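Only one chain comes next, encoded as structure tokens, the form predicted alone.
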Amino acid sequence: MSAMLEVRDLVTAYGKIEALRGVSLEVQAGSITCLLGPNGAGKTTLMMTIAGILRPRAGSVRFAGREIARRPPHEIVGAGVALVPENRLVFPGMSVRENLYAGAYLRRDGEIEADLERLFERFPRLRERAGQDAGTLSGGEQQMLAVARSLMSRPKLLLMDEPSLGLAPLVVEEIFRIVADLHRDGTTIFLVEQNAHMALRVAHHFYLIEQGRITFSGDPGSLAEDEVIRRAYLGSARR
């Protein structure tokens, strides 16, 4: 596999405070890559920098071989990168259908309705609630809507920031089934997730970020063998 996303020596700061301190990583085309890390480590900052919401102070972000760091968010979406943000951030006063149309705001092709129908087939609960205000949906339904809205842009790379956050265990199972289904359909996924047990079921490569730096890179087997990570994220240590 070749790298679809390449991040090199990335520095992003809030004023004088550097949240990312020379982050480098890769996401291989056709893979699910997972970023783990404690609260405040820089995970969401990295996602927002890749998506163009935050401008890096230094470093490079290359997508499909092209530099996208410092480009505006709509250009990055147009290039094929979509973000499912932390806490869903659906438009609460707009209907489910209107939220989905919002995900296709850059498109000028004639296949938007066909894509909408395919998403309703994938997410039948969204079809049932198509005319309902997004703010009245359950947390799990809002997460499905946030994913579906991002898919309306036809991304090559889907950035998912804490998709299981605040959801009941059965809903988390469903969300990760959706992640696996999207991957089987050909979408490359870069996933930020605290639930390492669930991520181990789907991800091909893991990174750990701590205090704005990458401190681990490896496959699921390496992750499970690392004593520090086992204690912090898997709840046990090797005997």
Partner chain sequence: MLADLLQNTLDGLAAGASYAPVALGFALIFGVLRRANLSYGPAIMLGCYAAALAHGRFPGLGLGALAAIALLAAVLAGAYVERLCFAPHRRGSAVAAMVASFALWMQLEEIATLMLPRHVVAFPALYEGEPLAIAGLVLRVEALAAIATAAAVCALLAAILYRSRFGLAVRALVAAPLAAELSGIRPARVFFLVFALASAIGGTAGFLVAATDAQITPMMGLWLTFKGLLATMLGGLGSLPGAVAGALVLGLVEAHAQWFLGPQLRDFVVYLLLFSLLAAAPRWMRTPSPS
Contents of the next structure:
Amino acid sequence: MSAMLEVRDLVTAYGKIEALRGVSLEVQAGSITCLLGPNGAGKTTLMMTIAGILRPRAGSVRFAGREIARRPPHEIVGAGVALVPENRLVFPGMSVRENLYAGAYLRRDGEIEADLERLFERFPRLRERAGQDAGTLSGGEQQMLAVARSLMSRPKLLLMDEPSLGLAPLVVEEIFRIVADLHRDGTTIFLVEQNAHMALRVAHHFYLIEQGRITFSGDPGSLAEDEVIRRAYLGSARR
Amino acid sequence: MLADLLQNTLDGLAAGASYAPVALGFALIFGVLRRANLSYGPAIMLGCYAAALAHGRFPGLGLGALAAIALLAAVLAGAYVERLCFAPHRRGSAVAAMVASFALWMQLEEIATLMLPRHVVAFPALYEGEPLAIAGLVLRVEALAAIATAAAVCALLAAILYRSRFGLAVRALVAAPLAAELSGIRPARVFFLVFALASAIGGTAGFLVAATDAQITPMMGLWLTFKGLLATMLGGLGSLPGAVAGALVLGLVEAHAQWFLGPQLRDFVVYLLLFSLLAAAPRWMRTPSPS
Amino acid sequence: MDAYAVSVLTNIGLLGFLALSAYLVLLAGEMSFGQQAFFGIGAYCGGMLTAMAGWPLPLAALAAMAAGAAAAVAVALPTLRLRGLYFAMATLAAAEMARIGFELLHWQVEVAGEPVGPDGTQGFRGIRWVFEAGLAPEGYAVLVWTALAAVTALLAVAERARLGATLRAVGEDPALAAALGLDVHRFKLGVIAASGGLAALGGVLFAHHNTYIEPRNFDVMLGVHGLAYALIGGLGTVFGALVGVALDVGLLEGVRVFQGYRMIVFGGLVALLLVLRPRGLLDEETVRWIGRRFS
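Starting from the form predicted alone shown above, please give the structure in the form predicted in complex with its partner chain.
All chains and molecules follow, beginning with the one already shown.
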């Protein structure tokens, strides 16, 4: 396996406050990589920096060998990196189908309809609600829509920021089944997750971020062995 | 008495129809950018001045050519306003953007008076014949043109917003800006195009108003911004159908108030209505989405 | 000093009051498009009291300020819970109603054989207290500037004291201010009353400088200018508002090479300035920096 995404010494700041203080990590092609960390550690900042929403102050982000740090979001989406943002963020007031078309905004090829059809097969609930206002969907359905919308850009790397946040346990199960499905079909996935129990079942590699720095890197086995992490993330039944 | 009421209603609806596209352009900018553009009217006014200048130099130009000139000049002026007042403040202060748009208003007004120094400038009339008389009511041909234009503008705007790729981008950007950017939509570009579209709509509306009055003054900028702002406010700020409804209400209230109370109190009644609405029903004024 | 310079100086002083009143409202976190109404109310009240009732100017000014403050509170009471553009529009609507009110105001009395008083759109002539008191234009300029200096000093002192910090807290984070036990609503009303009184004081002095006022003096353009002055100058200090006025009236009125292009130059400059400094020339950071240099 080779590194599809390579982050080196990334620094991102809000004014004088550095949220990322030199983050380095790699996501191998064809893997599911998971980023753990407490609230405010910089998880979302990292995702937003990779996606081009935030400009890093220093460091580099290479995707498939190409530098993408400081490029605008539309170029990064065009290069094949899509982020499913925290809290889902569907387009309320627009139909499910329109949400999906918006995901394919940059595409000019003739296969958009075919991809839509494929996604409807993967997410039958979305087909049922294709004409419905996306704002009226349940939380789980919105999360599926957000994932499906990102897939409409045909990403090689899918970034997911806390996909299970605020969802009922059964829905979380479904989301992780989808993550595993997507991975089996060849998508590389880099996800932020607080639900370490679920992540342990699918992810191949883990990073832990604390106060803007990577403090742990290892496979699921070494994660479960780490005493500190076990107490913080796997100990009592969080959620 | 009944005939008067009917006539006022008819006149009011005609006036409202001429306000409707003015309000649509204003509401489009506000709905998408969440910024009030005080230079909205002055940019349109400048467009009409360009048309009047062309009319003076080349008297042979027809109304269609002059309308095209007015539209193009309004779009250029609007693009200038966007670049200088709104693009730099896209993520920043709404107040700074608004004050900057006021500063450019002063500038556009002076450019207009330098182009044509006379206070009142003649404008080619839309129609010079007699008004129509139907069942005792008088209907100006210009009013018919205003109603037809308003309907056409509404239909065209709806088609752009709901049937085009650009419209999808605009609505996505309003519904969830971050998600839109993550889908590859470029806000700066969409905002610029929205400004151009709003200026084109406003330019059409302004040209029609100028040709109906057969004259223009530098005050036209203030007039257009105010009518746009008032109609948009009355209809619930940021909603496009609301802006059209607000324009019609504004036209109707003005027509009846003018008839019963005279021109000064007409304006008073409109401001009183707006003030009372804001004071009594602030919730109603907050419609978040533009669609 | 020639008469022109004196008149420019006086005008800067008069508009200074308006800019200060806009500045106060901005500090409280609101934006008013209607301060011109209180300026106008001050002008009409003061003018009527001296020219028609024969009051001396200082007394008339006090009464006019009270009227301006009362009017500002009357507008703010039902609308203060509105935010942003909604509050701005409510104040604009109120100010336009006031202006139309001036247009409808016809009330003249006979003074020395001549009718004196507001005459609707014809305006209100013969506000001659300054002339009758034997005050020269220079003397009046000194009077205006003394009053402005006194007000500015008062505000500067209040800003340095806890009041300024409180005001900024209310403007920037009303929820936090409320959590700290401050009655935000009453505090804001107080600030708005003060802003109305200040604008009215400017109006009284304006009326007695011009001796003639008319309703259209107090249209929305005046109010937006006041707002623009405060913003160009910056919200970091009370002097910012005055810098804003001086920049417009002083610089461009004084340098007459821009004759005929004044608004093109000024408008462009302001728009560019706001790109470079969206919070005005003397914003909070600059003021802190200056403060450190001189302490």
